[in-house]
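Only one chain is given next, in structure tokens, and it is the form predicted alone.
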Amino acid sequence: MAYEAQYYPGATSVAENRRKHMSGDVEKLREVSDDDLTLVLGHRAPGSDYPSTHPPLAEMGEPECSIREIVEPTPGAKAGDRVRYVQFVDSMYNAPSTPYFRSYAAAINYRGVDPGTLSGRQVVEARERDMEEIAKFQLETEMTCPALASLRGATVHGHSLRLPEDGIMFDMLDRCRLENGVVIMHKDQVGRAIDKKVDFGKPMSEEEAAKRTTIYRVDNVAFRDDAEVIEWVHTVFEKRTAYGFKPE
């Protein structure tokens, strides 16, 4: 029997969301140049090459290794890049990706990358050109309201706490805004500023942030109205008090 993978338990749209940023089986909603990605991202200069670490592995004549055999190298290892960094935050307000569901897809849909969830942030590291697919893809996706998520570099804290009157998390370093219907970011990922505004499109509405969102609120779907969820958290907590997650 060909196996099917399970990703989270519940009948409710929260639910539902979850397991789609988990699969990585999300909706295209937008598109982000390449150059707009590099100019929001700051690593470097649009259409330049990428700076390398060490030369194509290729040319490197590697030692014999059955793993190097079995691993397929990513396309940023292949070539050599540095390894460069991705910061995303995302407002508590039906936000629709959470720094740990951002996480739950790198980790489960791309190799050679390294996620991590900070206090309300999550950063992906990993070697530049294979960053940019991943930061590409969330921006691209419904992972990503562009005035309900933001890429942060630095001054992150307190994102999640402040929505202004036109409904875009507060920035301290004024990043992104909202002009003419559309956000647009006209500093890079740590607000340095940059040579042209990068159009992110419209915002969601309030009625389609609900819908996509992955974060469980009472005014909107409540955790404890899933039942299945409830019963799988309350299993995983039993079990982990009295077996050590080692039932046997």
Contents of the next structure:
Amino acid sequence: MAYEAQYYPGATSVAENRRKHMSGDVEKLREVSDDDLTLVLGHRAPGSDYPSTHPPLAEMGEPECSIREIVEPTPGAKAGDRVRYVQFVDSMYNAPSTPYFRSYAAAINYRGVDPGTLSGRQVVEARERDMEEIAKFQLETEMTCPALASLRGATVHGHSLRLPEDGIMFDMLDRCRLENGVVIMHKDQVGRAIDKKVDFGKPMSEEEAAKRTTIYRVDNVAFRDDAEVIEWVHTVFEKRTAYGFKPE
Amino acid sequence: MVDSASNTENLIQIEIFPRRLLSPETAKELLVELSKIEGITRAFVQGPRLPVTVPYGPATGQIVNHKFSDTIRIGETDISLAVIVGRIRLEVLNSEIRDNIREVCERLLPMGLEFREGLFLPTRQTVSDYAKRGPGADPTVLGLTDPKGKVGNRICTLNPAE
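Please could you give me the other form, the form predicted together with the partner chain, since above is the form predicted alone?
Complete assembly follows, chain above in first position.
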């Protein structure tokens, strides 16, 4: 019997969205070109080669190792890319994703990545071209709303603040702005001005954000509305308590 | 303006907490309307700080030029906003003025607001106040300064002649 991966319990829209994010089966909503992505990440000049920290693996003469034979290196590792990061911040006002679900998406669907979850932000470290693939995937799909989530390498402050009047998550470095109905980024993720404005498209309407969010909220879908989730959470807590952290 | 802090017993303190952070235009509109109401003794504007330069990270020291950073003019006084307005705390003389303020807020803030009454501004000198300003400090400025700022900055008197 073919195994079908199960990601998250529950029958509500939030549970369904959580399953989508974890499985990587998300809808593509917008296009971000490679040059634009490179500009906002700010690690290298658009169009330039990937700087490397070691020669390509094929030229290095790797030692004999059965694991190396089994595991195909990622393109970035193969080419010897530097390790670089991308960091996302999500608003608590019905942002499509949350730090944990960004980490699940990266860890389950990509290899050679190091996702880190903090209270309001999520960082993925990986070889440069692998990291860019993940960043692009998250930016282009329904995992990101340009108004309620943004790329922030430094000063992540803003995710738990009220939204400003225009609905674009507060950013003290003012990287994102609403211009002519679309969200543009005119600085890179750490706040350095960039040569051109990068268009991330229209922000989601409040209704759409509420429909696509993975956040349980009492003013949208409450956590306690989902009986199956509650049951599983209780099961996990019960087992943890019964067996302790070190079952013997 | 009325001398307040030396006699604070009968004064009412209120807090206006809009559902969204206010843009400089809305903040200006609201503050101008509030400044027209007689009987507000002290006002305090609070919100997330808008830095002038990037404080840390690889871009440290670069100019931010924030879209919400603006200078607003109330009467004859220019106020440069160092924060995006998130809440306004006021000290007023009586409950009639409080009701007027509530009416103005409900008219100018379509996004909705919370309107609270309580104790939001210190009425007596704290230890930090004493350390900063010494024993003979002006009681009207208690709790009105930026805790991270230099002593005396960011306090505006709207009608200094009075």
